[in-house]
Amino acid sequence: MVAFDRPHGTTPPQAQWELPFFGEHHRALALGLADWAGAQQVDEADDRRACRDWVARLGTAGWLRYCVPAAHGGALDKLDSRALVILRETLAFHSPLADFAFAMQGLGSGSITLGGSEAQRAQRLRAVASGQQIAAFALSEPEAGSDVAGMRTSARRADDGSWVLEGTKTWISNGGLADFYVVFAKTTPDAGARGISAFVVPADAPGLDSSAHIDVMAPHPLATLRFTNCRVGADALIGSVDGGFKLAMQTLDIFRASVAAAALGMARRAFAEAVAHAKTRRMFGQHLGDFQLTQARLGEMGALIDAAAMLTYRAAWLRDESATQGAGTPAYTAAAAAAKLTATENAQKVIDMAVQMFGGRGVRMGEVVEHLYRDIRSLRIYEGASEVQLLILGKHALKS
């Protein structure tokens, strides 16, 4: 499997970047990225090798510079949610694995951007922006996914000031591939979420085993990490002791609207494939698109996409506008939850409709819509499952 080509001349739509949520620099970014992404051909048969390839290409072309601030090799003074949305939507339209490679660079280094020391930032961020180092974010555990307070991985300070990590992390994107991990561990065992700290752990740290790869329905590099007397230096701590939960939530807050954008990109590609198929597929002496049932289905798909797009762009705009108040302001948090929920759920519906429209071809391995059908499913789970987003929105409604 290679990154999606452009059958029937399908191209990512551009009209959405004219909306008032975006500025001229955003529109220039979208046009440049669309041209670049459309020219890439990456063999994705081996997801780990392909992910490395995508990181290298994205770094060389300068797109990863949007994952870090300008002070450390980035493209903009600070992380810009609208730029992240543009990048992820466009990349996901062409290749969900390219989007994955980009997103993990930002998510894996985000805590260092937000709370890292100058030495940590200098050591990691430029390397992330250039694609020379691959980052990973290690929060989930076998018994602690949405329930972060149930975390069991621990970190204790040794007599010489170093930290010793014990425990297991799982479902870790870029696991076994990353050059370093941002790992969250309990430093005050009985304090719940308030007792979590964050650490930078190099991939070659003694006592870290990342060899347990996880195979999933849409191939992505995932692994279980096991820490056994894993010792890191005193300078591995990111921010303050017991400040890790807030740091993790701030990092996820920045990137949550971009998850919606990735779903939006996949939905737009499925819609483009469905429209092209409806125009060319002949049956009963006419084209599939001539049937009113097909037209109604395409209309429904387009409406679902537009609804998700408005919520996604609004969330990104709100985050950028409220950055001076902090990314976790209630208005932004609720908007990001609504965007993530709606975009991922709507994309699942749109892609399912596209598969149905393709008939038998839709479930054949190698078809773009079949690939998308497998890729979209995980987006309704990771970085806050749909059920978690519903709870966020419900609590926000009760407080308003």
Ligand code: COS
The other form holds:
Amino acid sequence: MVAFDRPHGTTPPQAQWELPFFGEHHRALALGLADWAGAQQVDEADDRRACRDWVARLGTAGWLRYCVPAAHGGALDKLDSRALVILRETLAFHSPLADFAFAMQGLGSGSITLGGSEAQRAQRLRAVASGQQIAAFALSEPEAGSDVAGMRTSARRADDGSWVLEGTKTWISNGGLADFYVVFAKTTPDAGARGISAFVVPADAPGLDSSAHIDVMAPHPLATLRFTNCRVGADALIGSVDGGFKLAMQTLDIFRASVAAAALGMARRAFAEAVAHAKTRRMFGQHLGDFQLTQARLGEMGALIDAAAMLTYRAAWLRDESATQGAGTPAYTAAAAAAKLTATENAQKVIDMAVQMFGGRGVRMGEVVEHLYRDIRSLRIYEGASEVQLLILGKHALKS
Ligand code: COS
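How about the form predicted together with this ligand, since we already have the form predicted alone?
Now the complete complex, all chains and molecules, led by this one.
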């Protein structure tokens, strides 16, 4: 599989960047990126090799610089949610794997940006921004996916100050590929969310086994990580002891709105494919697009995309604007939850409608809409399943 080519001259729309959520620098970024992304051709037959290739290209072209702050090689002073949204929407339009490669550099290093020491930032962020190091975020466990506070992986401080990790993480994106993992582990048993800490663990740390790859329905490098008497230095701790849960939530706050953007990019691509198909496919003596049934379906797809876009851009704008940091469930946490929920669910519907419009071709392996149909599914699950987003929104409503 090659990153989606553009059989119908399909280019990502640009009009949405004119909305007042965005500034001139955002529009310039979107334009430059669209040109670059449209010119890339990556062989995606092997997802791990392709992911490395994408990270290298994204690093060389400077796009990964939007994953880290300027002080450490980034493009902007601090992480800008709207830039992340533009990058993910555009990359996902062209290749969901390119989007994945980009997003994981941000998610995997986000906790270091937000809560790491200067030494941790200096060691990792510049290398992430250039694509020289691949990052990963290790939160989920076999028995604790949505219920983060229920994790069992533990970290205990040894007499010499180093930390010893024990346990299993699973569904880890970039597992087996990453150069380092941000790992969340229990440091105070029975303290729930208040007993979790975050650590930077190099891929070659003794006692870390990342060889158990997991195959899923769409290209996406994943693995289970096993920590057996895995020892890391005292300097591996990110932020404060037992401060890891909030750090994880704050990191997810930034990237959840960008997952919504990825879903949006995929939905826009499916919509573009459907429109092109409706204009060219003939049946019963006319074009598919001449049927009112088709027009109504395209109308519905467009409205679902627009609704998702507004929530996604609002969430990113709110986070960029908000001075509120880390206190309870601020407005942008709820806005990011609404965006992720709506954009991923709507994209699934839009892509399904596009497949239906393509008829038999829609399920043929290698068709863009068939690929998207498999790509979109996991976005309703990872970085907080739709049910978790509903929970966040419900709690927010009760607190207001
Ligand atoms: N920012 C800062 N702090 C936050 C926060 C956020 N976004 N969300 C919660 N907190 C704080 C709460 O204020 C609370 O603080 P106090 O103990 O000081 O009161 C603490 O964290 C615990 O919050 P809460 O009681 O809401 O935690 P729960 O255990 O009920 O879990 C959910 C809440 C389900 C929302 C959380 O576990 C979650 O997001 N799960 C999904 C995780 C996920 O995305 N997994 C995928 C892995 S990445 S692919």
